[in-house]
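Shown next as structure tokens: one chain only, the form predicted alone.
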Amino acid sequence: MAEKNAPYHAIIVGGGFYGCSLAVALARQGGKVLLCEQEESLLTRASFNNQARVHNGYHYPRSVLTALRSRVNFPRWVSAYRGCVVDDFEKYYAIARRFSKVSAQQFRSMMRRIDAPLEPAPKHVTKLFNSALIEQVFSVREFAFDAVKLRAMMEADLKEAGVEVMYRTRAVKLAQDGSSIRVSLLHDGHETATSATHVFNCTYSHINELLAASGLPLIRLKHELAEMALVEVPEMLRNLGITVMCGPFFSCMPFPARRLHTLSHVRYTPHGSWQETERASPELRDFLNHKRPASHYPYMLADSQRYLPALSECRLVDSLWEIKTVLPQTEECDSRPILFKSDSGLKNLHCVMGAKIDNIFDALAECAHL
């Protein structure tokens, strides 16, 4: 097995937004950093295949901590990544009358607690909703991001920081090597190896696969095979982003990278779920690479248009498919903290996973303590 330029201060496994951001931060601190990405380019998987929402706290009325962290991080993220932020649309949150886990009053109270801007929606917007099913609609301040522009920004930052990037490269095994970690890599079908003082496993839904291949303890994670429908919306919805809370939960949000909207639904976006406890499971991953299930879009649309009738005029263009991964213990209150687990079976092996793009500042703060 060939040896590659050793040793590094840090090797980052996974070229999504979190992996790229950590690589840039570490390199700017003066360390020699290698970033490994198994795809042909960066930010092609979970960092692209999502709702492209920059959170401002509204999404989490049942988790004070998550909502508050979003409020703190929102202006920082918008400032740091202004070049890919899209704010030329109106954003509304609507509260369902039935089956919602929060009332309009509870939602309003929570947003006041975290100082999130909130106003009653104008009449021409409330008229779009079915008043028999919607208690109240609020005008909020929340943005989207263009994932293609974000990728270009990260590529520029990596180059400026002097990070070495290897594409078409997969980390297949980790092992302790004295005070360093030895990383076995598969690059374009050829095996190589190198080492680093710190290794960051930023592979999102694949975190446990690398741990299992290395004979290390797994992290308790839950996965969902998720479908995000990409739709053309009618003219009256084109400049709007809409989320209906919080039980009959769906969103129709601008997706700038494709100049379309996403339609997602709490019940129909997931096509199946599984938990990893004692072994890394590949169960539904094959659908991403081979045969995918039939789209749930007809079911998403049928339920969503009951609350927002104008959605009936949507046209399905495509779907984004991805494995969504969360920490099971956070599901009851719908919180979305980061995972930053250091010494994860090996000294200075750090497993990092963020459920929201604005969590990156919390991950960088943890990294600064190393």
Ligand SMILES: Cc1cc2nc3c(=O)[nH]c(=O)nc-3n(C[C@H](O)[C@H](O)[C@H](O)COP(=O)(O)OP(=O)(O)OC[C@H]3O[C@@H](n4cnc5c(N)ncnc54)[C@H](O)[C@@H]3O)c2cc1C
The other form holds:
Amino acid sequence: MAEKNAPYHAIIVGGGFYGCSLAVALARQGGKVLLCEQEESLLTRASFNNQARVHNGYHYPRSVLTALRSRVNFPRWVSAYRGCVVDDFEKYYAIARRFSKVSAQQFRSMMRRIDAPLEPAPKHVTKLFNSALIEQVFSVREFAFDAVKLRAMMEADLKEAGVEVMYRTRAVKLAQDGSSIRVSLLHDGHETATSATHVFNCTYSHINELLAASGLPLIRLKHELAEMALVEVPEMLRNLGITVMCGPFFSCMPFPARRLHTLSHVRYTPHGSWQETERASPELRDFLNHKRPASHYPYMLADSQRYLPALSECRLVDSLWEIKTVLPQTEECDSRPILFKSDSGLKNLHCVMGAKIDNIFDALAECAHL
Ligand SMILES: Cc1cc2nc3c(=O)[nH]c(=O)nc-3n(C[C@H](O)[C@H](O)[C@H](O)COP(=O)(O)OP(=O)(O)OC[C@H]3O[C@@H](n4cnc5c(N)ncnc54)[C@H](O)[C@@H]3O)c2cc1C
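Go ahead and give the structure of the form predicted in complex with the ligand, now that the form predicted alone is out.
Let's see the whole complex now, leading with the same chain.
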């Protein structure tokens, strides 16, 4: 087995938005950093296959802490990643009359509490909704991001910070090696190993896979196989992003990386969920083997168009599929804190999972304490 000689200050496993951002931050502090990513390029998984929403608090009316953190992080994210931010569309949140977990009044007072700008939507927009099902529509300030541009920005930042990046390289096992951690890697089918003082497991839905392969304790996570339809919306919706809150409803958001919109539905986007166990679940194995279930788009559309009739003119182009992973304890109030677990079975092994891209600043703050 080939051995790399120079140990690193940090090895980051996983080249999504979180792994790349941590690698850049650590390298800028002067450490020698290696980033390994199993795919051909960076940001191909959850950091690409998501709703592309830059959160500003509106999505979390039942969790004041999550709403407030997004509110604080929003201007920072927009400023730090300006080149990837898409703000040339109007954004509306609508509150359903029935089955909603918040009323329009509750939504309004929560947004006032976190100081999130909110106004009644103009008449020409309100008229798009079915007033029998929608209590009120609000005009808000929320943006989207272009994941292709974000990838290019991350590549440039990694290069400028001097991070060594290994593509097509899978971390297969971690083990204590004196005061360092030894990382076994599979690169283009060849096994190699190297070591570092700190290792960051930033593999999102694969966090437990690497822990299990290393014989380390698992972290309680909940996974969901998610489908977001990629649609061409009719002209009258092209410049809009719409979210109906708060319960089994839907979002229709611009997806700049493909110049389409995503249509996602709280009830139909999930194709099954499972808690972490010792063995990979059948859904995970099928997903990894590129097997996809039949699309739920017809159900998403049938329900969404009751609230927003213009959606009936959407044209399905494709679907984005991804495993969405959350901390199970956050399900009740729909909060989205980060996971930052240090000494996760090994000294200086840190498992990091951001629930949203704006949480990156919370992860970087934790990292600065190490
Ligand atoms: C359906 C869905 C919708 C979402 N919508 C939004 C939204 O609108 N706004 C928002 O802010 N957030 C959203 N999120 C959350 C957001 O996408 C994630 O918080 C974020 O992308 C996580 O980034 P990451 O770097 O941790 O994960 P990823 O981008 O998944 O990166 C993990 C990387 O690790 C690599 N990897 C895995 N195992 C190994 C290994 N053993 N060795 C080497 N590499 C490995 C993978 O190939 C991958 O590139 C959504 C998520 C999903 C799934």
